[in-house]
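Presented as structure tokens, the chain that follows is alone, the form predicted alone.
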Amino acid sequence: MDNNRPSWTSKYAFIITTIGSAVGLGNIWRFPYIMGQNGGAIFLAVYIILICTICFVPLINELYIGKLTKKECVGAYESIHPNLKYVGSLNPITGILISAFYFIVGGWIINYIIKSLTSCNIANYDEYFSLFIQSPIYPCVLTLVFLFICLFVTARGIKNGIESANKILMPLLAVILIFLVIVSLRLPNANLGLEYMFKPDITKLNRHMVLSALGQAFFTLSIGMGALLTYGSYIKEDKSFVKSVYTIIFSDTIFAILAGIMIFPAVFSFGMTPNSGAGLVFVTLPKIFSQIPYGNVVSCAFFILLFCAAVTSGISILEGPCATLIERFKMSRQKACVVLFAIISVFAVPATLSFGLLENCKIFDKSIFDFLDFLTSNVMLPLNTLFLCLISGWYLRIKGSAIINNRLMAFLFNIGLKYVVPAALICLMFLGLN
């Protein structure tokens, strides 16, 4: 074992950092619009059931493999079997490809923070957003700025960078989110949004919605991109982490629900549709902010909230490939971050331009941005998780009793690891490819 390998300074540091990995744009940006497109309350009910039953299995498994091997993704798989290093290499590659489109949204957030701070009045938010993302230079600059910010934190290491950032940003995120929830609940007809969120319509329950909820749960928990495996490798050998997993899942779910309470009452209060898709945050909500008292203040608070969420998740996405460069290629952390900046930029700049100059450049009839999103969310994340579950359950034959003290939970872990989760992931990939 490498005695110089970094480790978490405390249990709190591990929990707050892993929550930061889970609570990101997946909760604040993606969850509300996915929920809006899939029936509201019934989606939320299915999502909570899935994240509390199925998702704890791959979450515990990925952290455990990291703790067991004390290596980054490629080395962890290689220590199980030399030929598995090629499978392990898919994890840092997935992290790099996710960064390429995820950080574009981070750039958009920076733009909206600037607009809010300068009290810029926008007459038509649909037109403004469309023209902004089609611009050939400004969005690219902002994407690279956001990438630099996340890499700057990563370059400072575990204690002074990742831990410190999460200890500051996560409480700030929680305070701003609660403030915005209160603002939203005080709007006229806010009860209509709450009914949409908490009054299930069973007729909207279908297979596609269930698998969408499962996909969202995996995405928001950062499962399958190597971040959790890398974070798990920093857990001290004598420390148990299972109870922390329940805290992480609970916190992630609460943040997602609060994000919905923040958004849907506002949407219904102004008679707008909850199923407006990815533009819900960048088009629909700014329209609402412009119509309420102190709208610029609320808008600025909201996009700072998004920024905090994006950074905490962004640094976790980067830590997997960063650790691989450090340990496999014997780079310093700072040099690894410089290399990552160059690699990610190669993918991120064309993806940013896919809304404008490169809009006619299609991969399987998808823009570069949409293709990266599709490839990672629908193929690579579930595939990586599937591989690790099969390797752990059938090759290593990991037993839940070796990780979890509770006999029932250990039994459910065993069944989930070998049968339930692999079957769910295969269905998820089949749906995503059709």
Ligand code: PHE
Given for the second form:
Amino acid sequence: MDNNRPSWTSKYAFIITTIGSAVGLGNIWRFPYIMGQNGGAIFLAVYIILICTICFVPLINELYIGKLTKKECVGAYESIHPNLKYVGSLNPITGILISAFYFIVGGWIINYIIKSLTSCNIANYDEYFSLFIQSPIYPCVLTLVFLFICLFVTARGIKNGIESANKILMPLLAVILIFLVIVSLRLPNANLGLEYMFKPDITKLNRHMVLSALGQAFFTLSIGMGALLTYGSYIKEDKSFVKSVYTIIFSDTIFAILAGIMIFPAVFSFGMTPNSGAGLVFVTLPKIFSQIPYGNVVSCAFFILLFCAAVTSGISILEGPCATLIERFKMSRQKACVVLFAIISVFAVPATLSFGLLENCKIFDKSIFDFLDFLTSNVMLPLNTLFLCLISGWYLRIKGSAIINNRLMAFLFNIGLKYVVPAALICLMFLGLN
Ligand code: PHE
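Please give the corresponding structure for the form predicted together with this ligand, as opposed to the form predicted alone shown earlier.
Next comes the full complex, this chain leading.
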């Protein structure tokens, strides 16, 4: 075993960092808008059921394979069978492609923080947002700034970079979120938003929505691109991690629900619609902020919240490919980060320009940004998880009882790993491709 490999300095460091990976744009940006498009409370109910029954399986599995092999993704798969290294290399590739579009949204967040700080009055938010993302230079610069910030943390290593950043940013994120929830709940008619979130309308239940909830659950738990495998490989040999997994899932779900409680009462209070899609956070919310007392302060707090969430997830996305460069290509961490900056820019810059200058450049009828989002979320993340479940369940024949003390959970783990999760993932990919 490689004695120079880093490991977590404490259990708390592991938990907070993994929660940091899970709680990201997926919770605060994606979850509310997907819930808004899928009927509110009923989506939440399905989502919680899926999280409790099947999503813990691939999460434990990925961390366990990391802990077992003590290697970065490609090496981990290779140590199971030499030919699997090709399958394993899909993980860092997914990481690089996800970062290309994740960091673009990070750049947008920086822009909105600056706008809130400079107290700019914007007359038309729809127009402002579309003009901003279409401009050729500024969004690119901000994407690269956001990438640089995340790589800067990654370059400082596990203890001084990743752990320290999470130990500062995650509590800050929690405090800001609670502040914003209180602000939102005090708005007139806030109860309409709460009803929308917690009063399920069973007639809205459908297959498409169940699969969207599943896709969202996998995305928000950071399953399927080797981030967790790499984080799992830093767990010390003697440490059990299963109880921490429950804490991670619970916290991630609470953050998502709080994000909903922060957004929907405000949306209903101002008579706006919750189903405006990706623009919910960048168009609908700024409109609301402009109408409430101390709106600039609230807006600034909100975008700082989004920024913290995006950074802690962003560094986990980078850690997988970074560890691969360090361990397989024998690079120093700093050099690996410089190389990653170059590689990710090659994808991120055209994706940023795909809203304006490269608008007409289509891949399978989609803009570069949409294509990267589609390819990673609908194809590569489920595919990587499917491979890992099949490898663990059918090739390594891993048994739940070897990892989990609780008999019922161990039983659910066995069935989930071999049958339920692979079947669900195949459905998810079919839905995504149709
Ligand atoms: N879970 C993160 C979020 O919710 C995104 C992410 C996906 C991070 C995959 C790492 C790996 O924003």
